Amino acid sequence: MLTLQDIQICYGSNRVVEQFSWHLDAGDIGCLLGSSGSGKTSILKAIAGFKAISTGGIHINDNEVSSDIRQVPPEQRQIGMMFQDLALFPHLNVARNITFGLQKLTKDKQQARLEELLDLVDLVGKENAMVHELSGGQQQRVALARALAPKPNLLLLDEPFSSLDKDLRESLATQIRQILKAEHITALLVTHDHVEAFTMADKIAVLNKGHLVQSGTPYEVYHRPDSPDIARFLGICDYLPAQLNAEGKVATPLGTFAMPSGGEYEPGAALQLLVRPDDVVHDDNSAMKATVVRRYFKGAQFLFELRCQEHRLHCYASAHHDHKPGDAIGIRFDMQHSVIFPAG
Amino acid sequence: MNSLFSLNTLVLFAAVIIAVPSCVVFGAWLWPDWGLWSHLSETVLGDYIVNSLVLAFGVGITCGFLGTWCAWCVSQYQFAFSRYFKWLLFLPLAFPPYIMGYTYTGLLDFSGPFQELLREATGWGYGDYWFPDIQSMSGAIFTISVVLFPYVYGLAYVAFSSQSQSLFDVSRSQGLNERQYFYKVALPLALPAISAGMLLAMMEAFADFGTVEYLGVSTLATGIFRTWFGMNEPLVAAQLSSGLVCFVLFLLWGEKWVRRKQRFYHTRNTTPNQPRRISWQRQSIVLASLLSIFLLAFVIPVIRLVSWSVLVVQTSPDFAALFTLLKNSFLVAAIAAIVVMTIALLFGYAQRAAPPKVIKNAIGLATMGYAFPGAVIAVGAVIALGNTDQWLNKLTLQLFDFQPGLVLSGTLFALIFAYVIRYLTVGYQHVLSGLARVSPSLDEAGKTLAESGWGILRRIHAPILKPTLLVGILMVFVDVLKELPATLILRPFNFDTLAVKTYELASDERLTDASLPALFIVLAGLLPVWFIQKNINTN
């Protein structure tokens, strides 16, 4: 469906994206995840046709839309786009915003498509409202409907939820994912927020300084990060010093764990073991004790920052466990996906 | 890429032409006449400079006090009619200062209503009493200040009312009373805005010609006229103009500087402060002070103008002449407004496309005309166009044995040219504020929805820009209508406008006859005031 082949993007002499290759299948929701300056928005603009690429190629449905010598103009690419600032037309009402790109259809067909979309994004009855009269979430859905109206080959979403508050962001991301899935729409999302990426995407490309550093499903990149940098970017990380012992297991001061598959290390190599909050389980009956350093109340849960033999760990526990800083609490490890990196 | 290139070329071409008269004013120093200069400096130059400075600072300080007091009262207190005063206090801006000068002369001179009333009440005769003389420096400061104080009022009002309520609450909880809050918190925070308003008023006072000329105060602006027409020395007039421009540019630079500071002070808050209830005694003081300011700055002059006009209409109306004046004024104002907006749009789009530095600088230079007093632009334009005409005539004489005459300097072209230079700033600011609402992502959204470039202009840009463009046209239109010195110098022979006729009649001591065209100018002046107050109140 969408293929990016060795693309390079430059601003002047500044190369912001280098040797980037990736692929999305029809119906997939992809995500370019990276901090600001990672080049993710430049890639999106290149796919939309707003930015030329200097080498490589971009193909949509096996048609080449960008190469080093030819750029199909954006209006001929049949791409839908949701903008960071939404870019809703302030002088038009909801209906006219949504049907903006349908001028070639007859009035009847426009009306039919409008009704279909209003129903899809749950805005029936709002068609005559002006954009500024709507709430943030409603504006977001108008932008989605407008982008989907001409039945685009591919939908691009540029940090679409950045203007919303956290709760609305997650519920809207879920809603939009459901709509895209129900309509079998291929989409590509750009964000710096891993939670948003995990909620929306089937497939994630993690970018750093213009390079693709890891690609995979959300589950894969979270549980099998390729480097400590990627791991840190995707959530809370703690590390235990570790060594590969003679039996091929990972020995740490807090216990010995199975060696993850794929790692090729010599016995005796100095390593570090990644411990995520979900690897540590609070268990009052456990003999292993850790001291509470800080706690963060999250409503249904506490996030505890712990100290166990001079090693920092984090763990989630039900909010019923009202332990205070300084308390010693029982923990045990539940290492389903141990990840090791060379010590460093 | 190609169309962008040609747009930039066009902009560069326009900017160069627009910049010519300003360059001429400074270029005049290539032919200095030191003999005349030493004569000037021994005689009148010192007066010109001192008077200009006294006038500007007098106006600045008076406007500062009036504007700050009004803004403080309206933004902080609840009192009877406060929401009307909020916009009523903008109305004096509808007057051009020179018309205020004529009106107050008529009100305050020996045969005016005030002195008559005084003599009737006391039985005094001529010379028995002292009465303030409006034909003086203090009279000029007064008349210009009552017209221009809304500059300070508007900026200070926005500054005061956007100060967070919590600032006031914190100050009170720290033991400050209201007076201390004003001097220690509110005033220092609003000071950049207040000084920006004061500097704007000072700029206008420097540039003023009509008022000081009429009230007999010799400033640099009237000196330019006298040097040119009295001494017949256009080059020296141009050199004098360059000095005036330097003063104004210095003030402009000051205004930019305080505004940069203001950004620093700007509080990003969600709860602007609410006007407070005050005792009825304080309410009556506030009300009385604002009412007197409003009466002096607007109601009394308007009544004077209207009663004179009624007198004219009842006795010797010349409607045919008035109609010609209206037609002439509206014609040049409309042409100038449309030309200004067209060029402003070109500049605006060139600027939006992130052009090379040359283009940016050219636009910056060409839109500085507002800092050039009308008299200065006129001097520059006459010299530049006059020389072009001479050269043109020589050329056609050689080639075709034919002389077209003063096609540039002797026709409406010169007038429109000067207006465009002077008011391009106004139009350009409106275009910029309109284009700011068309974010680049709207263009991109249009493109992803398969709309062509022309379609994006027609379906997205035009409807969004329309309201600001119309307001811009109106602003330029009214500014042109009020403009006096450049019109006086550059109008074609026998071509009178409302402003010129008002000036001529007033100069001939025919104040009553001057009232009718003056009233039309004030009425037209009310239109932009309405937009200004609306903008401020929605901010």
Given for the second form:
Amino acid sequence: MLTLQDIQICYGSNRVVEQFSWHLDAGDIGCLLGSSGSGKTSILKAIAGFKAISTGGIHINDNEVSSDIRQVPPEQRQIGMMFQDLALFPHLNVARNITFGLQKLTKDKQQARLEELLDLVDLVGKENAMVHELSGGQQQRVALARALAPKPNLLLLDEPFSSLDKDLRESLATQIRQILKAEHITALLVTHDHVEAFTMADKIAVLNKGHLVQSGTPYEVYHRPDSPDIARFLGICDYLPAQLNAEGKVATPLGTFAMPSGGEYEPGAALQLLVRPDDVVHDDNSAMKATVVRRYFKGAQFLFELRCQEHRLHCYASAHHDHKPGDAIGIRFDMQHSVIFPAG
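Having gone through the form predicted in complex with its partner chain, I am curious about the other one (the form predicted on its own); can you provide its structure?
If you are looking for partners or other molecules, they are not here, because only the chain is given.
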């Protein structure tokens, strides 16, 4: 559905995207994930036709829409766009916002498509409401319905949840993923929030300073990050000093673990073992003890920051375990996804 081949994007002499190649299959939801300045929004603008590329090519449904000599206008690309600020018309009601891009259809066809979309985004009965009368989540769904109304080949979502609180972001991301999957819509999300990316996407491209640094499913990029920087960007992580022993296992001050597949290190090599909060299990029956340094209440869970033999670890535990800073708790490791990097 979407292919980007060696694209480069410049603003004057400043190259913001370098030799970026990626593809998205029909019906998939992709995500360009990166911090501010990583180039993700520039790529989205290039796909939409709002920004020209300097080199490379962009194809939608095997049709070239951008190259160094060709630029198909945005309105001819059959792309839907859901903007960061939603860009809803405050003087129009829900129905007229959704059908705004359907003016070439007959009134009967507009009404049929409106009813279909209201049902799809769960806004039946709200068609006569004004935008300001809706909640933030409802406004998001109006914007989605408007973007889907012309039945685009590709839907682009530019940080669509950034103005919402965390819980609503995650809930709405789940809802929108279900809607897109039900409609077999191919979509591309741009975000800096890895939780949003994990919730919505089938495939993620992680960007840093205009370069693609890793691509894969959410599961792959989280459990098999290509570098410590990517690991840190994708969530809380700690490191234990480690060494590869003669038996091919990873020895650390807190235990010995199986060598991850694909590791190519010599025995005695100085390494660091990535430890995430889900690798550390709270277990009162364990002989290994750690001291609670800080705790963060998450509702159903606590996130404990721990000190174990002078090493820092984080651990998720049920909110029933109300341990205070200074308490000693039992822990054990469940390292099903060991990840190691060279020391330092």
